[in-house]
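Take a look at this single chain in structure tokens; it is the form predicted alone.
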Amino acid sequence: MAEHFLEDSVSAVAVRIDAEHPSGLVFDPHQPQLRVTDLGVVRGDGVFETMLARDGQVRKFEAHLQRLARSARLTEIGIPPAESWRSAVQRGLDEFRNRGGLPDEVTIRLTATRGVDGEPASDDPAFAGTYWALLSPVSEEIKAKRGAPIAVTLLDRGHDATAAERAPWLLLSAKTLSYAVNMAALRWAKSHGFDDVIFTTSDGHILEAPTSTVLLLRKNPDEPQRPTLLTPILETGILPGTTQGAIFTAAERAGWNLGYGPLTPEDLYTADHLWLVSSVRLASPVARVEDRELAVDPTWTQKLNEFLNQDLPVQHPTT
């Protein structure tokens, strides 16, 4: 039976996951759980997925799993099966609800590192490293900032538009813990006035936002409900979208034509809007790009926001 633990740490659960506990084990997050050797820590040697789920339902979970698989399989980490994923969110949702109330919105983050060099956890390869699922409410700052106008800065990743097929131990489209350099990018911005980031290639692509994706839309003169909506192409490197893909499914039931590039900053000035678009902070409407200002329709924002709402499987040109 899952310990209860102290007032003071009901602002997050976690649950491990072993081979000993394959569904999960929770435990205190404000205790010390990871050794010091274990290369997620050392090395940023592992992959992670940050989802949302809304009145306890989790959105896209199943998208979300398998893009978990694909960056396990990517950086060759081995993880637990889907099913104990699942039963690990599970109990820290019940976690809550027996700790007097579920949250109506709660951010899982999914993490599994390659655990501790040369001493594996398991004789099992799907429990050989470090896992875990925490859990904890969406903050009140993040939902107040929900489809406020945001200007984004454009900064050069370092890699041209092949060097994702070029270099595939670069590892562009893996969702790993290694995220100095995005944070990097978004300290930057933020000392220069901006609130976000679009990265691009050296040769001028459009790539991805440090912890978003980029989704804009084209108006049809001649037929005003049903708009073009784009993003950028995968072949670049950039990660599947589960976001974008959610909207770009309800967009096609809805009629509306969808895009995929390749992308250049010229694209984001002549569009009709743009959007960053994630799990948590969902579509975030771009005001500014560089010193470019763009339109921003409410209207359109809140379209977006009733197609997640719908949270339909994810839909990419390629799977």
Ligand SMILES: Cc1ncc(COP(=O)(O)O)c(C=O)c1O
Second form
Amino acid sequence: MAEHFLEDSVSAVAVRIDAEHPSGLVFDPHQPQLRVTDLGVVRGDGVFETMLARDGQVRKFEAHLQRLARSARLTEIGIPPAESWRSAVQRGLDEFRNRGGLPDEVTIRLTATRGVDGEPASDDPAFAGTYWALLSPVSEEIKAKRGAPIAVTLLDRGHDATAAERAPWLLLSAKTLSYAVNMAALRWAKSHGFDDVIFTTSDGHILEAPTSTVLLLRKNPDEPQRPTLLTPILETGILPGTTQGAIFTAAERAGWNLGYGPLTPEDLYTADHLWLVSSVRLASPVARVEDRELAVDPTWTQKLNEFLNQDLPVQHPTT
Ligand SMILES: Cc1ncc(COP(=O)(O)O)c(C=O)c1O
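Would you generate the structure of this protein in the form predicted together with the ligand, following the form predicted alone above?
Now the full complex is given, and it begins with the chain already shown.
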């Protein structure tokens, strides 16, 4: 589902940000724009965010901008201020309106690269790199797949649970452009009969999926309406998911219990329900992990998606 980041390339809208156009300039995404010496392409040296706009409203906009700023800090890439990104996105949405129609759902990808090696685009570090927003309608295929049960394989990420702390240069929790490994893991899963992947550490902790966060539900027999939602701790170096964070805020308001665990495969197998969640796919129920079947209940999936519709501020234990 997530491998085609440009979901409807024909009608995509692109807006670049630079020192001369700090509020964004619409450009044609089908014409060459990027220099071949841009470190974003040469080394995957950049950061990005993928967001969902419904009916012209960007969901969790603030959380995405904060995470973009965090990734930029971790990679030491200067980026334009939040208001530049906000107005560039607004220009992109307006461009759809000017063309005769804003799609009900739009995927918005914000990208910032370190720019061309040795040739900063501006003396102002906030505009020294290359920056753009790409907006594309969410395809019918993606919409149709939402809520469909998936099978997941557990794949070793090749480092232990302490790597994020020991080796910060690995940028484990930054959303960098270097997603080739994540895409390779997805291809591996597909060629072995699975839809998606949950990465584990070499010492048996659950991390995250290549483009989603892991969320599990344990029922509470004494209070059926107040189950517990669990997600892996961030200290292992996973990306702080905005979808998980928004679900947690709404769930807490609804009186549910929340937990952040060092989770193991056994926790997944014994969960009452399990999902992979992210901004565009929303909540995908997991029906199988390796050869272990898991119960799928559309009512709970719908509940999580209702929580997301509330578009509440994102909640994490540490950020
Ligand atoms: C590695 C990884 N984890 C988790 C997520 C989910 O993040 P969000 O819920 O903010 O979309 C993503 C999103 O692309 C991701 O790439």
